[in-house]
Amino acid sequence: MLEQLLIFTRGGLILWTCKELGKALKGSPIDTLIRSCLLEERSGEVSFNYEAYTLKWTFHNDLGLVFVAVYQRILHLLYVDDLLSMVKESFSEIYDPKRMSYDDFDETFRQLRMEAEARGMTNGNHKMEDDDSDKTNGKENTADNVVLDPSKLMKLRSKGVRGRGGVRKTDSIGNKSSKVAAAEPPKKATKKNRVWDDAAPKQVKLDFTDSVDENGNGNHDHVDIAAADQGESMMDKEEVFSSDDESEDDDDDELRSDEKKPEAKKKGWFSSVFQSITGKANLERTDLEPALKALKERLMTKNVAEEIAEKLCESVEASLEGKKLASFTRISSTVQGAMEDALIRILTPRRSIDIMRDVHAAKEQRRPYVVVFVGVNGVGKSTNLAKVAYWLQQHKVSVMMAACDTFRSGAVEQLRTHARRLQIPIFEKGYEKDPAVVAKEAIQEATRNGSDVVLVDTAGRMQDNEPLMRALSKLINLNKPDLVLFVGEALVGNDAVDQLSKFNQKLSDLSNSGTTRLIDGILLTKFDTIDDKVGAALSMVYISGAPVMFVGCGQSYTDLKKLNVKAIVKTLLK
């Protein structure tokens, strides 16, 4: 049963609601739809599920109206799409921007609803009849009912065919030798260890981990300390972005596209000029498809995941369909402008995460600010953790590192080297320890010593590794960090969607506490190696909703900067 149907403007003004369906909705499905779907450029999706409800919607882009229907998720109402289209058509005829009340639309909606329900019942009955006919036809065409001709069967046997998977007589003799050869595979020769002397080789100890006492302190006197003072971090430098060069590139791209597609201009010169002056009445889906297809291919060449590029194009299509084309504008420029606005909205953070402000707030509460670095193997978590530590040092913030990667060999030594170069205390317990317990003890040690920030390094893990994901979920739930940073490579394409979605899904499924903790921010690494293939940033932000807080762009401690949204958008659409 239909729970509610609303009509409101894109500005949020509710024009009409069905008074017959006056039931109070549980929660806030409409607000969640606007925040999670419409504002996040996911309006091209078919439906949206919120708790026990399913929401469907349609737009009237020319008038700036949104029509939303809400019904129970367990019900599969076949008439909702038809009802929305009919309500859209009828309401647009009486809509007046100066009018605020539409009480006379109640009777019209009642008739439209009855008509849509009747159509849905008719279509459902036809579908059931078609399914029944398909089933009967399937039974009649089964292999059991097929009659074979005995004469044809004897001819096939005489030729040596034994049916499916059978072998001909001519091939059976030749295959005997091959079967014998296959039964005895050649033995693989193994290389013997070379011994230079008569004496047995000495066993060399490969574990260079220093001995650690109960407090996590070890003997590190044999390593020289080289304080790393490499200047100001790029995080504190404002990146200047010139729009003149980009506009010239855009003009060149338009000229090249016009030169490449002379055959696409089927209309005459006068008709095309007249249409550009007067403007097209309403944009239709067929008008938008060529430009959207070219835009999707361009996004995919920039390393945007195919699924994300397709959803973005569907969202832009939904926002432009039915809208009037302005004078002296082309469809391709209109589509590109809509896509540019959508990309800026996606990459701009929905909520402000000011680490320095949060650090001072935690300091007033006499506790350390805890940041946990997570991600897959080999993306540069430890190296970029050191870059973040260097940036915090530049702002006179005391930092402690926690070596909670007790799984990978050499992880503790790597972090220890960074700590000595930056002259930062490190808390370590060696290997084969519970990372959650090590992180908890590190936070307690930082509280006693008065450290402002604790940077927790974790082991790299694939998103499908259940034991390691369970250990990570335990670490986050036990220590409740202030910030969970996902460290990802800027080189990945479609895999970025899989990594982030599964990390969030595993953290949600394996959470033992009532409040689920997901990824708060993203740190993109190896950004200096991708040239213009910047699509991974868009894919990660789109699939997780978390902002890109840091961008690693080099091998020194200063090579950490903020994400320039305008530069990324220009590069994606270049």
Second form
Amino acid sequence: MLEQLLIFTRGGLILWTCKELGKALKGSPIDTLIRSCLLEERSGEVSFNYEAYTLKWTFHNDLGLVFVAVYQRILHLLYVDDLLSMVKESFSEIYDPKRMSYDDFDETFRQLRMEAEARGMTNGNHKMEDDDSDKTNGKENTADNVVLDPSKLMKLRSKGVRGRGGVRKTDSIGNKSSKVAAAEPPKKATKKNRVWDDAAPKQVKLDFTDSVDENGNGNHDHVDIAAADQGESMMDKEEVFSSDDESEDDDDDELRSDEKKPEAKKKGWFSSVFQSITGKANLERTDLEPALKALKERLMTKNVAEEIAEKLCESVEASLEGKKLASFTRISSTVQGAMEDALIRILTPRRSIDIMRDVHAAKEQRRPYVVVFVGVNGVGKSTNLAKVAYWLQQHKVSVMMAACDTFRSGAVEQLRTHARRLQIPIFEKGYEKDPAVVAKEAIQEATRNGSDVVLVDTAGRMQDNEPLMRALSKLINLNKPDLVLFVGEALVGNDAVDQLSKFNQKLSDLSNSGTTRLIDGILLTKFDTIDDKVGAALSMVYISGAPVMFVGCGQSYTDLKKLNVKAIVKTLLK
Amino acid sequence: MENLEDLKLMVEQWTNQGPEYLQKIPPFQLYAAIGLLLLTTVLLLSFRLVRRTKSNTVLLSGLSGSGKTVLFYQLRDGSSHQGSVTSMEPNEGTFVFHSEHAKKGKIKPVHLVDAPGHSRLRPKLEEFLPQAAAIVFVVDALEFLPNCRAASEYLYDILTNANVVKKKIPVLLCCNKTDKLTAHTKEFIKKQMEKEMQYEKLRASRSAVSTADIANDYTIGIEGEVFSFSHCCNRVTVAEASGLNGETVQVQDFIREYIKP
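Given the form predicted on its own above, what does the protein look like in the form predicted together with its partner chain?
Complete assembly follows, chain above in first position.
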């Protein structure tokens, strides 16, 4: 049974709701649909789940109307899609921009609903046997989807072979590292070297770190204190944005598209030119396909993950289908414009990413602001942690580092060197300690000595490594950090999707208390190594919904900057 | 090639004949023609200058959920119809207020723009700022404290925008949903906003992502003093309204103050 069916404009005014189904909806499913699905460029999806409801929608792009149907999730109503398209057709006939109330539509809707239900019944009887297997698959999907909001949005309709192959590959790597990791934690006491003789010569310990006494004042000749002489961090420098001529890009695009697609001229050259001048044609799927395909390939050459590019193109298609072409515009330029809008919308953060504000707020509450850096191996967590510490220090914020990477050899020494150069305190407990406990003690220490920010460094871990992900979850649950920053490198390709979705999934699965902490922000590293293949930023933001807070673009302390949305969009679509 | 030479000859003939022809015209007519040309260009330029200052665009901005769309339809039609959802696109309209329909005579219509408040659609607001004659910043008086920080950040962004500072666009801080019992008063909201703006001012760097190409170099307020709205060079006033009940008198008065009927 349908719970509700709404018709509203893209500007937000509700034009018509079904008065028969007068039940008030629990919560605000429509607003959530708009905020987490339609504005996130996921309008190409089939449906959206919100608590106990499932929502389906369709657009009438020409008139700027949205039709949404809400029904109980446990019911698998088959006639909803049919009903929506019928409602769309009949409503667009009576729609008038000046009219605000459409009470006469009630009768029409009642008839349409009965018709659709009847049709659904007959079809359902025929398809019952075939659909049984589909339904069980569908139920499994929805069962998984109950777990996590972001991950269910990310689940593909049909997981392709590529996805499974990729999982298998990372599984084998994960197994190896998990075996090694499994060997480490059970050892509580370190092994002592067995001494056979009484007067055995003592072996010189192999240790190349600088000699350090208790105060941490090492050999100052080798270590120069970074302090303020490295100059301003690039975070504070405004980027000069040059608005290039766009016409040259369009000409290049035209040439390429002309070369590649001589077979797409189904309508004939003259009629398409005529239509582009008068602008009367309604955009159909067949018209949009070649332009969208070219756009998708272009995005993929810029290192955007394949499934993300696919979903984006579907979303743009859904928003353009049926729209009237403006006069004197080509289809490709309309599609390009829509894609540009969509990309800017995705990359613009959903909430404010002002860390300074949050730090001040935490300072007022007399507690330190805790940031945890997570990510897979080798992306640059420790390096970028030092860069963030430098930037914060430049803004007169007192920082403390916590060395919770108790696994990798040299991790603690690395952080110790950074701390010495930047002259900030570091809390460390050596190796083979429980990172969650070390973090907790670090936060207590910070509260005691009045540090404003605690930067927690964790060990790199593969997303498929179950015990390590559990350990990370425990760290986050125990310490309740203010910001969970996922560090990802810009060189990553399709794996970005897998990394982020698995991290989010594990964090939400293994959280014990009511509030699940997911990834709050992304730190994109090694940005200087990619020239214009900036697609990894888009994949990561799309899949997790978290904004990019910092971009690391080099190996010195000042190489940290903000993400310039317009420049990235321009590079992606060039 | 022959055609080209013919053309060249013709052009040469014309150029030779030109000065002779000009000399034949009595000088008075020549001066009159030139004078008329100059006059029309001067008039056109002055029209453009004059029209720029008399724009009649009013911008409705504020966080998502503060009641802008409802307010828009109240001002236009006198009723909020069947309610609203989160806007995905701006609502624009040029009209005379619903309450002013009864008045006789020619009243200048207002071009009202309701910009979406969702943070992802923030760039849409910046498109309309250059043409705005006044800005109404709508704040939810009911759910004020949880959203106080976001609202003050948004307001700070608007007040430090280059267009707003240069043209001294007046801003009205409109506290919406005052019909509800637990809504805060406008004095409370004003004080809270000033306090939050103080924090915004204190920070040296703002890490807002999408302003990389808009020069937000302006800071507002006086150094060393607690921020107050009177420090802004443009006028900032506070008013109350209720979108659902149709109490939009204060907003209408503010708009009519700057767009004379």
